[in-house]
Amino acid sequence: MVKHIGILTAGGDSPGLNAAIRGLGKAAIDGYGMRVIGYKDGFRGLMENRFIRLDGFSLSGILTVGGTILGTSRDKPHKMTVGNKILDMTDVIVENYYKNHLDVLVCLGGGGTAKNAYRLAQKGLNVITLPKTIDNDVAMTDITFGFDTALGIATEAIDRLHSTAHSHHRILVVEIMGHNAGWLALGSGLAGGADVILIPEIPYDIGKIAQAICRRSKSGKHFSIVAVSEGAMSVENAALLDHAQKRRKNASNEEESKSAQDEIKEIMAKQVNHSMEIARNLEKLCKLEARVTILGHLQRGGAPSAADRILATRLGTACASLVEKEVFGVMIASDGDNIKPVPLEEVVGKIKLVPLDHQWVESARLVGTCFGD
């Protein structure tokens, strides 16, 4: 019997998605004689049964292209906006899965996509996920595709800012993506020679950052580069957030839980312009001009790097092999030089944070980088 595969891309776009689609599609079609369809715009397309048939022609020429030919969205099967309502559309998705005679649904995405795929697996569907995100924060895999490309882009941005910082004797604060994990800011900061790196895993003291920059000024280095992860927090805000999260977890009634949730929202609202706040404070404390550069979506745009093309292709082709062997309910992970399936239940609800004793952190400290702690 010919096997039928459905593919979708969900969450934020990431370099390497098209390479993974191509790797999976070509291996499945040419290597195993399978039929492949691609759902448009993530889980929403699956719910609305909008798909295209993937063949040699549609897969040709996409290896080097950024983004995703299928489109993406952040819709969740169990919380999907339909008209003016938010509805659980899981049963509709299950119906469409069987209507198209699928043997497996392959979901390309990050931690949120893994959760949504796992929910569908609990409804009896065969699912496989491939880990992508520029944040590199998916659990149980060494690396996610998209990270290497974004790392290169952020590093190049820091490289380019050095000349301006040096010429104008300025502090340049560079905001880099990463809400929960600091891999991208840490890696690009280390590779780009940032003088200060601020990541979510290490709450910072603005006074200690100022002291480090002032020491540089006194030694004749009248400029500094500060690489800041989106999710980096001051010691004070990190303590407030931790307290509020514990309050919510231990709340004895709905009123207490709502109060704690409101406090969490208030703390997170302060994070929106935190890079600007860091720059203003350092300008006052160090008596140097400070400017902010927010890289934003530039980090996940454009053609994927060679490393991401290779990783995405390896994951995609490995996926086709697992479908042939009927291994389902797994995420396909990078494990050193190998690729291995990991049960989805070991992935969902977890996040891969930067260990405080990670080699990148230790190396950065040894070359004099300040983490604000």
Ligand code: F6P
Given for the second form:
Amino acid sequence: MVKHIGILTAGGDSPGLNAAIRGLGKAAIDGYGMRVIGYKDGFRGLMENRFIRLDGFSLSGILTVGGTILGTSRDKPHKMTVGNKILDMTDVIVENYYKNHLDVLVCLGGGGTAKNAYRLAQKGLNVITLPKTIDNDVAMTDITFGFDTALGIATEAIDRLHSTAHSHHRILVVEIMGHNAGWLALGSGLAGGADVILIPEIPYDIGKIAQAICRRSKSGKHFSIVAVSEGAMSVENAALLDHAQKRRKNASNEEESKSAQDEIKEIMAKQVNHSMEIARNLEKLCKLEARVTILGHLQRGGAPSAADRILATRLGTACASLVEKEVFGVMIASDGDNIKPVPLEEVVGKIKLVPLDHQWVESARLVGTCFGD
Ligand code: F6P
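Given the form predicted alone above, what does the protein look like in the form predicted in complex with the named molecule?
Full complex below, order starting with the chain above.
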């Protein structure tokens, strides 16, 4: 029997998605004689049964292309906006899976996508996920594709900011993506020689950052680069958030839970523009001009790096082999030089944060980087 694969890409786009689609599609079609379709725009396309047939022609020439030829969305099967309502569309998705005679649905995405795929597995569908995200925060895999490319882009940005910071004797604050994980800011900060690296895992004290910058000034270095992860928080805000999260967890009724949620929203609202606030405060405390660069979606766009092309191709082709062996309900993880299937229940609900004793943190500290702690 010819096996039928459905592929979708969900969540934020990430360099390497097309390389993974190509790897999976080519290995499945040419290597195993399978048939492959690709759903448009993530779980929404699956719900609306919008798909394209993937064949030698459509899979050709996409290895080096950024984004995803399938389109993506952040829609969740169980909470989808339809008209002006938010509905659970899981049953429609299950119906479409069978309508297209799928043997497996392969979802390319991050932690949220793994959770959504797992929910579909619990409804009886065969699913496999491939870990992609520039944040590198998916549990149970060494690395996600997209991370290496974003790391290169952020590092190059820091390199470029160095010369202008140096020429103008300024503090240059650069905000780097990563959601609640500091991998991208830490990696690019280390590679680019940032003087200060602020990550969500290590709450910062603005006074300590100012001291580090003033020390540099006194030693004749009248410029500093501050790499700030978008999720980095001051000690004060981190304590408030922790308190509100505990309140929400222990709430004994709706009202308590709502009030805790409102408090969390308020704290998170303060996070918007926090790089600006860091720059403003450092300007005052260090008596140096400060400027802010927010790298934003530049970090996700464009061609994947060689490392991401290789990783995505390895994961995609390994996926075809696992479909052939009928290994389902797994995420295909990178494990050193190997690839291994990890049961989805071991992945969902977890996030891979930077361990405080991670070697990158230790090395950065040993070359004098300030973490604001
Ligand atoms: O998960 C990838 C990511 O780029 C995060 O680093 C960032 O917080 C988020 O997506 C931004 O999402 P959007 O593109 O939907 O604004």
